[in-house]
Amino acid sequence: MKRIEMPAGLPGPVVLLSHRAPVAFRRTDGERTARRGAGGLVTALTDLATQLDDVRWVCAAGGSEDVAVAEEHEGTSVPVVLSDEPRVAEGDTGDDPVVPLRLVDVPSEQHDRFYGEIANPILWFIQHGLYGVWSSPDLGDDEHRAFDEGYVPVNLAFADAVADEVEAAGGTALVMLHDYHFYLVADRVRERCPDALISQFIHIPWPGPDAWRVLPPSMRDRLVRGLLGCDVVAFHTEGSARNFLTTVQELLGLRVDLDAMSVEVDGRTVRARAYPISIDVAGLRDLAESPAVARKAEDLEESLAGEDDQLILRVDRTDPSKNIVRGFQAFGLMLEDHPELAGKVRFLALLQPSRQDVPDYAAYLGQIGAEVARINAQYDDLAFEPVDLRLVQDLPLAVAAYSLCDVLIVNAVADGMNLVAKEAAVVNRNDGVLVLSENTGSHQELGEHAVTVYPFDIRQQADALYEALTMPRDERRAKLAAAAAVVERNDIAAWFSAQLADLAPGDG
């Protein structure tokens, strides 16, 4: 990964906040073990944190052993070695990077209300346009209680942990908050630490003001006002940034400047900005060349594709926003339209079950399985099933599949960015074609080098899959090379550096 240079004039240290931690502690056979955290955001922040000279990271204690580690350090930061084999730092750590982690433990019932009833599904569903408002949501006593007794106090607990770190540094710091879990944090940190420089990056779409009218003013106004404690509110796309300012204008009655992309609040200027996130290109390519990925690729080549066969791939969480069922329906329709492809095209779906404690997510996983069973039963006379569905979280397997696929489908209903599209573009070695939803943030960068799909139009998606599978080899190769070049130019280091440049004094 390219070296990150801190611009002159920015306050130190950097205090990061994310819900998920970069390391998870466990107790195995009586011994404490640790593994690196999963997920695109925490991986990106880990890569960045290990480069910074003075960084503190506030995150949630995710399990009983995390809590035990936090208690051993009496609620203060835990020095953690963030290497491939993470551990609590003790003695000489050599060249391994050490990052102080502030593991925040909140009561389980309170956290369940915060996370399982408000952040997911309510905020997630609003911001991805997943509600059918004729039937949902229904906001009753339980939901109001979850907000007042879950989301609010958990946000305040994390805000106080962040403020403690800022005050320990003398009251000035660059505070970088992340995502939709923490819309009330910035305002509280601003109250306690008025000299802090605060940004918040929201990694999911921000819809227009009408979408927020699902919530009563007692909830929505407080969420939006909480974000106005920031100096910069950041998103992946210009559209989300504009939607945020329009929401501020229409719901709070504040005057915004859409030319300057800013709003004046309490004598301060709050700016809305867009920085499309990316990936560590060099790191992913190194992984793609590793023995672990080579073994997975060999297994896939033996099990999935003959010499003239083609492979469609999707890699996703089983989240309703990912539009997985419609993607399978489009594949089934394509096979009906083009029966000559039956037995010559395989669809490999590597899906990670997501939030199965939320009823909507559990039901969606059942719908996925039912659609796969329907398609495979329709072609039970073939030597193999058209759809190979694997419920697995296996990064080497995903990277191996990226490298081999002829087509990668990303047909999300809505997605802040979608890094799967970028990952596949830089490691595919089969002139793979990207079939990409117009409703993903990545479409703004990669759309002209992909086959665009409209996520609610199953007919069009079926035709797009056929177009991708039958595209001339030279055109495939050119599109892939162009997409890879875009990702290489705007890698994860460029994403972070752009934010720092905007936050530096005299910029913006």
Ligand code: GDG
Contents of the next structure:
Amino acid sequence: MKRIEMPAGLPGPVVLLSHRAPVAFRRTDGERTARRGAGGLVTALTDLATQLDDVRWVCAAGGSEDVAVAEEHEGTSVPVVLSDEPRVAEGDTGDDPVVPLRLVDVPSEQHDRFYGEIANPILWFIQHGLYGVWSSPDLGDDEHRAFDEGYVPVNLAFADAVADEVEAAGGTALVMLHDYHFYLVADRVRERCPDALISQFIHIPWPGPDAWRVLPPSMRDRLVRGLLGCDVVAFHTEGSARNFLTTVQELLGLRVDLDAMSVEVDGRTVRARAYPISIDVAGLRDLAESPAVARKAEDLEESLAGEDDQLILRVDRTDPSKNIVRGFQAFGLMLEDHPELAGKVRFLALLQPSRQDVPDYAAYLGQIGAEVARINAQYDDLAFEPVDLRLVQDLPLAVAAYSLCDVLIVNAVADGMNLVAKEAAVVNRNDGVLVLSENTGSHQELGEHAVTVYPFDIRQQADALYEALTMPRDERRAKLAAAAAVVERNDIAAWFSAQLADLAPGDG
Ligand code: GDG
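Write the structure block of the form predicted together with this ligand for the protein whose form predicted alone appears above.
To see the whole picture, the full complex is given below, headed by that same chain.
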């Protein structure tokens, strides 16, 4: 990643909080091993953390070996080398960056309630508009218990770990909290550390106030109040930032200023801001040129039948918010409309099974398989199946497919940003066309260089796929170049720098 500009005057150190850890310890054949944590956010935060002179990182202990490491350090921070070969730092570590990690362990039953019953199903569903409220959710004793005995105490445990780190640094720090798991952290940290500068980045959409009325005031007011402990509450889009402030106004009755995008709370100003997240362009291009990706690309090219054949791609977690089933339905409809394309177009879906402990997610994966089987059965006389569904976790394969595809479809019902669209734009070398949902954050930056889709309209998505597949080469090339330029301008370093600049004294 490019260097991040640190503006003058920020209080040190930086204290980061994310649910996922940048390293996962395991015990294999009696030996302790460690590997880097998965996921784009953790990778980006690792790049940030390793550039900062004074940083501490609070995150969840993910397994028993993480807990063992934390216990060996008596619950205090563990110095960890965050390189390609991560390890607990011992002795002289040379130039390798060492980051103190505070691995927070909470009782597993509490954690399951916090994560598997509130954050992932309920908050995720509300914030992506996934409920059909005539039938769900039903909030009964289990959900109330999950909130009171899971989400609340787990948030307080993480808040106390963050506050301990701030206090250990003398009470002033820049605290950067991440995501929907931790809505109750900021006001607790504020209580204990009134001089800390606190921001929270929310990576998923923030809907308007009415969406939050799915929850009773005892839950929703508490969540919103918790966030008001921040100095800055940050989102991917202006729309989410505005929705946050109108939620504050409608649910809590506070007067907000939509021109200044702020609200006064207990004599403090809380700002709502938008910073569209992006990717490490150079890092991704390096990966795209690696032997591992080249091998995957060769395999893929071999599996594509003829010279003129075209490839539609999607890369997603099997999350209902990604709208995978409607995407297949649209593809099926397009083939019915244009039978001449059957046997010429393949739809490669690289899907990572996600959150299979949540019943709606398990059912969704079943629906995906059924829809693919339905379409493929209609064309069983072709040389290849129209839909090539692969349930895999294989980043080199995904990047190889980004580089080769003719069309990338991202038709999410709602998506905070969607990094897949940005990644494909910078590594595609086939004048690929982006078919992009209007409900993604990335549509705000890339929409004019994409074919827009309306995620509930299957007819329109079928027509959009056809338009993308038949678009003249020149137009394809121009759109892709323009999309790539947008991503290059606003890369991940720019995302961090903009936030840090706004947090520095004098802004506001
Ligand atoms: C949340 C928000 C927001 C893909 N296949 C593999 C793999 N990937 C990587 C992609 C990409 C990431 O996963 C997916 O990122 P998205 O942004 O598309 O989606 P979410 O997971 O839902 O992320 C989203 C994001 O947070 C950041 O703020 O954009 O709106 O929902 O980077 O390359 N990674 C690995 N193996 C794969 O097979 N390891």
